[in-house]
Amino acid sequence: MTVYSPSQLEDALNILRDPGFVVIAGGTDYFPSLKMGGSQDNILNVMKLPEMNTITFEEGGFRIGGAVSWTQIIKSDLPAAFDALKAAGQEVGSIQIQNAGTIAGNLCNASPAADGVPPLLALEAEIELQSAKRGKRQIPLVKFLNGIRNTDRQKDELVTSIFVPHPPKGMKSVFTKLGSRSYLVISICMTAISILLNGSGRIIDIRIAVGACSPVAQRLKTLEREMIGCRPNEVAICERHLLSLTPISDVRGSAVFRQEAVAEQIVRSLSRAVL
């Protein structure tokens, strides 16, 4: 195993011209997955790239560097629309994992139960990728995630940042996670809601994203459309609102239980969001 830790983004992208490299940041997904005897991979460590270690405000929104840790996000001074993302960060393993694990690593691992995905979907986040050969591109998160452990990132690309368009003023957000215990748990299901009310308490913007109930977390567009103009307590969650979900049955819970739990999560999250 050879480990490269460049301090210049250009050097990192040039290293990735060689397809035999694995990219790591915190390594909290990569190293636990290794089998006995370690790895023969060549590793590109991106933690020393300054461009990828900051959260900045720019015209049109916020840019979160790909190597920004969950602890950095939790402690950052961000609008209330990011509260769900911060809450998700507090669910990512132990404090030690939050200190090391990165937002881009959480996305690139592409687990159906990745805590960061539903809040970022509700924030309508976009993923910036760069390569030495093709330059820079930016795509919506919903197009970046293609399935279980499968993303649109090419082998010569780095996820350099996550861009979040400026949320509407006054938007609030809530993240709710259900597991078999209180801490250090893989989700049975999870819900992120971003919501904006008018002066009369009616919904004028809402995004509802559900994770761990399909190969890729997803927005509930039908439910979102029907809630516009309503008060948060006026919409009953029914089966047709959840038709796009395809939960599985496993040791953590049955498909039926997950479907029912998501409906209850949405109701509870709405109540919390408008407090």
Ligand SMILES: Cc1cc2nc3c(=O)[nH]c(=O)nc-3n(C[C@H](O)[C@H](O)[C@H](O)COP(=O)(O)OP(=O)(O)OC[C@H]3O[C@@H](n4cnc5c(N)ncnc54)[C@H](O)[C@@H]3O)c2cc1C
Given for the second form:
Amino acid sequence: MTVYSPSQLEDALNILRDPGFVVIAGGTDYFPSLKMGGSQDNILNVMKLPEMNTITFEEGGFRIGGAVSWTQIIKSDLPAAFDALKAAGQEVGSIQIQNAGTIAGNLCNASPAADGVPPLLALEAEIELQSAKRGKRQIPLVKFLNGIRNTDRQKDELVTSIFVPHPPKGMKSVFTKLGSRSYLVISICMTAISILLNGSGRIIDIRIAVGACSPVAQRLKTLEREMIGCRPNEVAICERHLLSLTPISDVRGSAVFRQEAVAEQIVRSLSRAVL
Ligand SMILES: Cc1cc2nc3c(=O)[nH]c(=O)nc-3n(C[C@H](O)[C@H](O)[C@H](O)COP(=O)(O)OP(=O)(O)OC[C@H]3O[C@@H](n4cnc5c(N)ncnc54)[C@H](O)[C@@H]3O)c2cc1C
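Structure of the form predicted in complex with this ligand (previous: the form predicted alone):
Let's see the whole complex now, leading with the same chain.
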């Protein structure tokens, strides 16, 4: 097994021309997935690439590098619209996992229970990918995530950054995770809400994203549409708002429980968001 930790992006992209290499960042998903066996892969470690280690402010929005850790996000000076993303970070494993694990790794691993996905859907994030052969492309997160452990990333591509368009001024956000205990737990369900109210307390922009209740986390567009112009507590959440969700029953909870928990989670998140 060969491990490369280049300090130049160009070198990293060239290494990925060889299909025998896998990318790792914090390794907190990759290494546990190997279970008892050692790795057969050659490894490209992206953590020494300075271009991918920063959070920058651009004309159109914020760019979070593809090697930025959860701890960097949590400690960053981002606006209130990012509070849900920071809160999700604080729920990822333990402090040690947050120090090592990256936000890009969380997305590339494409678990239905990845805590980073709902807040980033609510922020309408886009994923920047680069390869030596085809250069740069940027796609919405909804198009990047194709299914369980399945993304649009090609084997020779790196996720170089996550781009978040400037959220509307005054937008707030809340993340709520339900697990069987408080820490080090896989989500039973989770909700991220970004909300903007006008001066009389009516909703002018809302994004509601739910995770761990379908193969890929998703926005509840019907509910969002109905809430525009209303006060946050005016719309009763009912079955038809949750029709797109396909929760499973497993050791953590039944499908019915997940469906009911999500409805309650949304109500509670809305109350917290407008405090
Ligand atoms: C004890 C423990 C608790 C955990 N708890 C949680 C939790 O509560 N919530 C949660 O969501 N997750 C949790 N995780 C999972 C994991 O920590 C997170 O998903 C983390 O964000 C993964 O980031 P990483 O940098 O370690 O990814 P890695 O393991 O390095 O990589 C994960 C995948 O992404 C790919 N990849 C990584 N970076 C790039 C890149 N820049 N470009 C292209 N491909 C890339 C890798 O090839 C790999 O397939 C936990 C893990 C452990 C071990």
